[in-house]
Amino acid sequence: MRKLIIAGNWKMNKGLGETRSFLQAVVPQLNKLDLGRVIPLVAPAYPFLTEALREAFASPLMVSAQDVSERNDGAYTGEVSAPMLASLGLKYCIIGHSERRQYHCETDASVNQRLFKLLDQGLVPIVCIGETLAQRDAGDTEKVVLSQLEGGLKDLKLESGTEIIIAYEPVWAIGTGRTATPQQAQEVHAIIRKWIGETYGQSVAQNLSILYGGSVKPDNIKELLECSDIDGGLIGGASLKENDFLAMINTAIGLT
């Protein structure tokens, strides 16, 4: 069955001292945990990657990027590539956050070449996408999500869907305290797999986990796990608060 995955993306949150103690209270708590299928994962600012790793040694919390830079090497001020992040032991990275894409014009094309540096390095892109309000009140919704699933994900060839994960986060939910409800979300994520399935064949969609973004809380999340199509979520606020984020991870448990 596919994984269920709990991703608490901190965006620009957490210092040094904060991103120690949230791990020192929450990786005890999950050692104690039977997560099954379930996986529990963080994605602290760059210069706390390390020190989050340390923390999370030997548990069953995994550590992700929030971005990865679409150069391997060379005279990029600022930037972090795929196989500096290889080298800390990272297994995971976000990519194509609409944040980033935003905030640092990122599109599709930019989505799909971190997409493959992070591949040849061996790590499991998290791939975003999702549409804004105007593009959803103009019913444009599936016509963007198929658009940045094509773009992102060109060229990509699939064996097993377990290379990959994708994220449906609707951009008017994010941080605004909106959510979309799951059936909104559900009817989304079932198109994405319909997609998946058309492009790759049946056996990697059903194995392709997909998450869902966008105001997600512990009081929200059990119904939309329930849906068939969303294997989890990829959570900003609530997954600061070390209570929310466990609370989170026994409520995927308990639909296991």
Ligand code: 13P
Contents of the next structure:
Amino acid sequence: MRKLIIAGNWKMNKGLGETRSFLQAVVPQLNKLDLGRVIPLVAPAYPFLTEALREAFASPLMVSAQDVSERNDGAYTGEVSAPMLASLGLKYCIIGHSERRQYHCETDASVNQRLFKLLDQGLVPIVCIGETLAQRDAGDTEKVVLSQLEGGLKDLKLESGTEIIIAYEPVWAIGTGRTATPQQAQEVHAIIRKWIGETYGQSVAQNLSILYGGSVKPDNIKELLECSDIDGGLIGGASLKENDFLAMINTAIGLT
Ligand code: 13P
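Next up, the form predicted in complex with 1,3-dihydroxyacetonephosphate, please; the one we just looked at was the form predicted on its own.
Whole complex next, starting from this chain.
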């Protein structure tokens, strides 16, 4: 069975004190749960990764970065590299988030470079893809998502033991309160899994977790997770509240 990942992307929210208090409230609760194949994960901002790793130490909570440089070292002011993230003991990193694409000129090609930098360090990339509203309205969703996959995963050979996670986040559903319906999300997830199967084989496709992101909250997560190709959520706003985060994890446990 695939991992069911409940991932909180905190974006540019929570400073040191808030990171600590969230984790001090949530980690003891997670320690009491029988999580099975459910993986809880949070992605705080860079300065607080160490604190998050410390608070999550020896617990089931995984910690992720929100981005990584496409280069390993050198004169790139403000950048954080994959070897630096690996040196923290981090296991996961989000790449290609639509906000990075929109505000920081990330492209499929630069996502692809990041992907390899992470894999070289043994980190698991969480690769975000998704169409804009204009692209959906033009009937281009499948074309856009497949071209993001082709570009972002270019030259990738998924050998056994190499893990990646895909997150489908329709841009029009992010932070808008307008969640994709389970049918809309499932349709695209099935397209993604089919492409993975054709490209890497059925065993890779059946083991790869594909997360949905875009206005996921405690009220709507169950119907999304019930879809056969949705293996978790990449959650922004609703992951910032301890109780909502725990509620979504409990919903996921209830479905396993
Ligand atoms: P919201 O859950 O706030 O819509 O954000 C989704 C997202 O972008 C997660 O990466």
